[in-house]
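Next up: just one chain, as structure tokens, the form predicted alone.
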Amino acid sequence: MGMDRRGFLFGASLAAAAAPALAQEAADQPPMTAPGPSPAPDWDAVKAQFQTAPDQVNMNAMLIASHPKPVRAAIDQFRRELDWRPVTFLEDNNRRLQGYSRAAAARYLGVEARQVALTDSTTMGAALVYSGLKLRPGDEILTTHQDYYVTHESLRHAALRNGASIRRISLYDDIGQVSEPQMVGRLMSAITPRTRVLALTWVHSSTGLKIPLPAISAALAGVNAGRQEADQVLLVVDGVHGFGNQDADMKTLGCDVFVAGCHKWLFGPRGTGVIAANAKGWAALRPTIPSFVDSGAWSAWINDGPLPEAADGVLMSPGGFKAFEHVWAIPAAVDFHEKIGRAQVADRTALLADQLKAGLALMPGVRLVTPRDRRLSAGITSFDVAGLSADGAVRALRQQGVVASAAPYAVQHVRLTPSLMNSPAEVDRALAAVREIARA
């Protein structure tokens, strides 16, 4: 699929975004700094960067995203280089290109490059973080009943290793009545003197609820102000369903540790992810998988010297042989978003979700689950169809060419997740399909 003239109408040509790490390699320079405000995007040109099946309305960025043209180009170029001279290209470029990937993710998250670790997924990142926590027997981890399996199971494994306990609370009783003060109040009132970690999810994949992280972190700062450093509460966040569709960084959110995959809303290379942490977050963690890249541990091992004691993003990046062409292509995804404009990406996602939620809310036989308030929702839109199970509704929608999904929770909902891959016309097509199955 070639770039048409519309591709040049929102800032620099998107062709310039293709394989930015290769351009950096040629110039032997670190990644560029973030650009200034972008002109209004041509959304048809953005959509044209994705190769999605024309017979489907695919609203599942929350599961696994299609690669836009710049990301495909970067992966393809790196793959060709590895196929042509695998050993020498890897030896000559891996450390530097992984450094560019960390730097690009760090720029996006508003932290330093050494504060970012590269992983394979959100699941790997959560497991590395929770298994690496420096917890003491009797310490408590506080989470919620609404958090996902990956958080709960990673915490269970961590507690079994170190003798910590886990406590779950409900953020709300009725999502239709949920509010920011309610969620903040419940979390703060549940913290005990033994609580050392608050494990939360930014945007819930079941209901689409976006929790008020800035307000939670501000309230938690007040709790920590009255504690000794060793007893302070660490805020750890699974941020994958806000990463790439919200205009926020680590400082804005206020969390200590942030975990996400790159292959969803960021439209980054499949099989890649990040952990970002501030100084407090890294001080609370130990690495689990040996790092191969500039960590200091390898050279210390070779020279029989002292091994690093303090963790950082480089030391926490798992080593081993991986799909390097995907890891190295992360800057192309970040550059793609920055060329469009992060605020524009967030607003576009919200506009499409607003359109979808407004249509579903007025539809007979349909119950909208996700809050309509933008402050309490992001791109995920969850709903129920009367007379159909969530799986049954998903099957019925797919028969009409609309790709929805069912939330893998005890209580399931149907999910549609409009994103940069989609258009208002596709949202209308999805609404028409829901209306049809609701009438059946």
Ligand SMILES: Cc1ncc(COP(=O)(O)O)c(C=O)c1O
Second form
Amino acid sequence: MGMDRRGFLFGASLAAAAAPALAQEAADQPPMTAPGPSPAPDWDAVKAQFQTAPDQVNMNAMLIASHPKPVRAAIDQFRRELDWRPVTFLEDNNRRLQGYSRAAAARYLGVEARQVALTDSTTMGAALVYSGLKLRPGDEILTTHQDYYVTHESLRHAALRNGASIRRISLYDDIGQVSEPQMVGRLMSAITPRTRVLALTWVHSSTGLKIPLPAISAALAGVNAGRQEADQVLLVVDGVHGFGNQDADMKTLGCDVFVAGCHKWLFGPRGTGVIAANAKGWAALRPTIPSFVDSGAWSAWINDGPLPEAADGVLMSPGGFKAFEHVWAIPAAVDFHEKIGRAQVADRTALLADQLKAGLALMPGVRLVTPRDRRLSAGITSFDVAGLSADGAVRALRQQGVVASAAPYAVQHVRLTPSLMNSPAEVDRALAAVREIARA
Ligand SMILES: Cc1ncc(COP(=O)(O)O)c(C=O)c1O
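Target state, the form predicted together with this ligand; input state, the form predicted alone:
Once more the chain from above appears, this time first in line as the rest of the complex follows.
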């Protein structure tokens, strides 16, 4: 791998990291508007941007990101600026830098900058969205047994406040037989005249199943076409496990509201996340936490006036003082993906996952849970090891230097998540470790 190639991919960020006043320079640069076509990426150079311990194979991008070099550099420089002049740097730059973070996430998601709120995590986004929905007693939210704690508990808290009811259905009976028409059919036939919200998760963190959002939203558009605007069903999605590993935006997916953390597959700053919504989504939401940025909320308070009629990403961005060096470094993560190429990131993730799934599917004592079809999976690869609990298998793999995980679902599986941080050789190392624990 030549230095030229590495320089081409990351030259701007590396040069910026070396410069003493990146924050000011970065602050003076408008966000990049259109990523150019990228040549075939040098995956060794991409992997080299992560500073992970060489004695571990980290297949846990679904939990918490390791910051790649450009993100580390941006955070570092903003932190130094804040330490140097905490108040004046913040006062002079916060509005603009948060604007750049919203614009970068908006560009990535194919919406406008004002349609993105900056949050701390997927969990915060889901809670703000579900508690902020303008629902009335009698309205119904439809979700599924396969969604995560974060969605279900946010819905529980919300329903206690607004009196809406929650109904859960099963998207499938057997993950081995799951299909797109089955999932779309089950969801559409469960919608009743009272249903106002479909609360779903793009990529399930138990099984790694990617649900067919474009087909679901297309079918939902058919249902909504026969309804008055006030009775239409909103599609709200926890998108975190596709955000940063799939080449799709809000329009392709067709969802009205999308929540995600930036600190998983996007490899963005830890403690950052987004809510993105289209005009219909924002019209259905109210803020919960006062916004500190320029949203009209301060003047409404000072003049004892009403809040702006429609919420937007600025009004919905929770205020309070933050780890601003992290909030402002979001564009570095988006830029990192765009320089590599979004389609290439998605393909690389799928390629590594294909390799992992192929190895697991053939392994005695192992049951692959995640569908092998790329249309029904992303980066999460879930499996069971005969004779071991999921936690037991995770512990045994960690003893072999392979960092897998299991989440607190009623039915748990072992999860490995190949990502930009990994190489085909690491996938082989992970497979060898699984073979070893399955044999023991
Ligand atoms: C589907 C899903 N949503 C949300 C979360 C939590 O994300 P965050 O840490 O950004 O709140 C997780 C797991 O970490 C998850 O698996």
